[in-house]
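For reference, the chain that follows is the form predicted alone, supplied as structure tokens.
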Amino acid sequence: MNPEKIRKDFPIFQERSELSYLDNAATTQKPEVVTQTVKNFYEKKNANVGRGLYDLSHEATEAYREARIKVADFINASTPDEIVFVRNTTEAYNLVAESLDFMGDIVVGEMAHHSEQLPLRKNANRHGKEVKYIETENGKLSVESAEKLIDHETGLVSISHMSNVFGAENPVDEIIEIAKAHNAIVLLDGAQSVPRMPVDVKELDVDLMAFSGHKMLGPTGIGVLYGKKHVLESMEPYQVGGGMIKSVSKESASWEDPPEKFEAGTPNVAGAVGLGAAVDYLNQLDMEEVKQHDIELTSKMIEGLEEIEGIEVLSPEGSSLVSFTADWAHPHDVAEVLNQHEVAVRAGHHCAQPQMEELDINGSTRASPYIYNTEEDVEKFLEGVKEAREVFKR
């Protein structure tokens, strides 16, 4: 990893050379190749896909198909037909909650992002199912808690591969094994993991997985629902309309096969093509090195924070981001002082209010590095936190 060299690929760091951007768990910056790919599509290949009999439409359709292939290869899906393009992880979860027919109760992580748990809770309320929560232990999902909760009455287990609060890789292999032993469907939230570590859906043996393009250098408004072919085939479409039908009469309609069955209307073709370019960029790197780079920078931040009086670090060792609280200031105040140093972090409950309630805190400050962050960013961050303490301890 050479973050100094990587930064040169990102126009925002040329425009804002002093910016230390440490809010990558929320969204990542975009390399020029991604923005230029989107621009090039609109300028040279723009047409609706799958519907035109002219060359330009064929070119747009091919670009869209190639993007699906790239994403499938990136997570080692068996076929591109297992990749459904959606707007983001949130839409993917809503699609599953509305379309997947399953018997039994739902088990989710206590740390689950609102976008992970709320669609499933809506499903449970509609069908009279119980929602059970896997406890968090030292910043990770508790395998012991999962063993107690997942049983023959469980229909769906949804787990975060990596929490956006704690940043640690969860013991998903063990929890998936428990779920499979009880014939439960497994849905994985890969929003934080897919951008920053190798993810192999075959090796994990998940039935469904969701992630967002904007968290992995891609455009906003494009995301992915991966599903095993037979699982997607068993699901009803979430939305209906043009582009996802085989035939329509006044009395009936029949749907296309997946993934088209779930992509009603004109899709975000430029977004998908941009995501394909982001995948190409990440493929030039070693995803294991990306993972280690994030962990190393986070470890330096944790080490520095632990030397500052009044700081409590929430993230365990080996995390890819750090969340912390300060007994001398609200998380928002810490973030504002950092902002004055041109250090961008996130503060609040990180869309995980039930987890915050369990921790008995009103939120945390979170710093999340990525491929273009340097040790200098870490030093600026720590200096900013130290100054915040001086400001609020007066």
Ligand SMILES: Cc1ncc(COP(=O)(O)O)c(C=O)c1O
Contents of the next structure:
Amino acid sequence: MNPEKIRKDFPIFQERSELSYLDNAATTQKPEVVTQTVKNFYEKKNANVGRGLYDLSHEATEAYREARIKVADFINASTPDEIVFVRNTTEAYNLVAESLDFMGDIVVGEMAHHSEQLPLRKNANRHGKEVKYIETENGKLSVESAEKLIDHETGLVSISHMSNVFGAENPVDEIIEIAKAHNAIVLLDGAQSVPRMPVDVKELDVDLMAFSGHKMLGPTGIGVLYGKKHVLESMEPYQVGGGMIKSVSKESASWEDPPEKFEAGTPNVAGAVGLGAAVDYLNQLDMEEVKQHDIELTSKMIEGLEEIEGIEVLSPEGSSLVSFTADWAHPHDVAEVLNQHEVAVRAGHHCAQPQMEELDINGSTRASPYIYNTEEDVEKFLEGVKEAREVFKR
Ligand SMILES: Cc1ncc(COP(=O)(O)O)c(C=O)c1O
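Next, give the form predicted together with the ligand, keeping in mind that what was shown is the form predicted alone.
First the chain shown before, then all remaining chains and molecules of the complex.
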């Protein structure tokens, strides 16, 4: 990994040479190859997909299909038909919550992002199901708690592969094994893991997984729901309309097979093509190296933070991002001082209010590195936090 070289591929760092962007868990910056691919698509290949009988439409359809193949290969899906393009992780979760017919209760992590737990809670309310929460232990899902909660009454287990609050890889293998032993359907939130570590859906043996393109160098407005073929086939359409039907009469309608069944209306073709370019870019880097790079920079941030008085680090060792609180300032104030140093971090509840409540905090400051961050960014970040301590100490 050579972040100095990588930075050159990202126009924003030429435009803002002093920027230390450490809010990658929220969204990543885009390499020129991604924005150019989107531009090229609109300028040279733009047409609607799946319907046209002319060359240009065939080319656009082929580009859309190629993007699906790239995404499928990236997560080792069995076939591109297991890849449904959606807007983002949030939409993937809403799709599953609306369309998946399952008996039994729902088990979800208390650390779950609102986008993960709210659609499932809506489903539970509608169908009179119970929602049970796997506890967090030292920043990770507790296997012991999962073991107590998952039983023959469990229908769906939804877990975050990597929490956006703590940044540690969760013990998902063990929890998936427990879920499978009880015949529960497993839904994985891959929003943070797919961008920063190798993820293999076959090896994990998950039934469904959601992630967002914009968190992995791709454009906004494009995300993915992965589903095992038979699971997707068992699901009802989420939205109905053009592009997803086999036939329609005044009395009835029949649906296309997945993935088209879940992609009503004109899809975000340019977004998918851009995501394909992002996947190409990540493949050329090696995801194991991406993982190690994030962990290394995070370890250095954790080490530095632990030397500053009044700071409590919430992320366990080996995390890919760091969340912390300071007893001398509100997380927003820390982020504001960092902003004055041109260090961009996130502060607040990180869309995980139940977890914040459980920790009895009003929020945390979070720094999340990615492929283009350097040790210099880490130093600037630590200097900024030290200055915040000087400003706010009583
Ligand atoms: C773990 C996790 N799940 C879900 C989401 C929701 O992603 P999106 O806003 O792209 O739908 C996020 C976004 O921060 C996340 O970090």
